[in-house]
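What follows is a single chain, given as structure tokens, in the form predicted on its own.
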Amino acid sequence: MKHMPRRYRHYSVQFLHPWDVRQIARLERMVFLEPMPMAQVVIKYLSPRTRFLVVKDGSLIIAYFGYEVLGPYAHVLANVTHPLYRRQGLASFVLTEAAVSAERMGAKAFIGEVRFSNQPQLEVLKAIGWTRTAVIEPFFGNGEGAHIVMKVFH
């Protein structure tokens, strides 16, 4: 698949390169209570059903959105913004941009889970047209519940 050379402000936007996979694992550990281990990041990266769209400041990944297309749905693996780069609209931007490539892969919608404690993520998703479709308690490994969220394309 072609890379998406684009710009957002003065940042570059592209699909993940193999030499940047370590940065994804590092960001996972930085922001998530239950991060995806490096081996799992590599397995997902190598899958033809998976894409990671990244936003870079120079060579540093400052935001990314990963998803895996499973039939008509693209399941969200992660939506991460580096803590030092938050409040710039990066999460909304990368989520919206990723929908284009997910549609090209045959997906009709994104579906994902958001921790009950992650109200900022729910607000971002609501602002760009995602809806909460269900609640599952408990969902995550620590027993926290999840909002099931969805964004239908078009």
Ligand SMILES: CC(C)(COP(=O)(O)OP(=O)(O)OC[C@H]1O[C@@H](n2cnc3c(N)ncnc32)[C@H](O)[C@@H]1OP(=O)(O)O)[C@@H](O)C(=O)NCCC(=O)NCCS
Second form
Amino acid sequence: MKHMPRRYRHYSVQFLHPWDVRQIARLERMVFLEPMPMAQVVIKYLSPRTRFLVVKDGSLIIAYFGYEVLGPYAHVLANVTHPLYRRQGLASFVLTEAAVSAERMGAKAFIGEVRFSNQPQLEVLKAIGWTRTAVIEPFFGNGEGAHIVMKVFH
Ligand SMILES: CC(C)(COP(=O)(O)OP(=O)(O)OC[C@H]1O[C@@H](n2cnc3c(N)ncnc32)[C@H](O)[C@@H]1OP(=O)(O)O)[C@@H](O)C(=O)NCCC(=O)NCCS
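Starting from the form predicted on its own above, please write out the structure of the form predicted together with this ligand.
Expanding to the full complex; the earlier chain stays at the top.
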């Protein structure tokens, strides 16, 4: 992938392969209160509107960003960085790089929801130019509120 920075030269960046779908479900279970179940990851993976951009260290997925294009919006499914690979700029990288493919699929902006308690994600998004546009409370299954976040591509 031509936008891969030099500092990631020992990692590979690719769209998700079917044999790696299980790794996405495993990371979801590892980090989320309300993870996408394996069957749901498979359904999303098979949808022509969905893409998962992944970064791998050898065969291990160390970061991913999944999104689903719905008209002019690419809705964020999730982005995760493996706990052992955080603070290397990987989330910033996948979220930025994925705009290229989302735009090719017709989207004009990313839109997503971030838990009130998820300060790390809010910091990442702020650093790469996403904006908080609204609040919905409650939003998540456990009653927690969400910041609605967006990144317009141009
Ligand atoms: C949020 C998450 C994706 C960040 O991944 P990451 O690869 O470590 O993020 P980056 O390295 O790109 O961080 C970029 C910047 O964001 C900010 N940041 C990231 N994590 C932070 C934290 N825990 N606390 C404060 N600031 C943070 C920093 O400014 C950081 O730059 P710096 O390391 O030079 O200071 C990761 O913590 C994660 O997977 N969390 C669990 C899953 C999740 O909540 N996903 C988002 C909701 S879908």
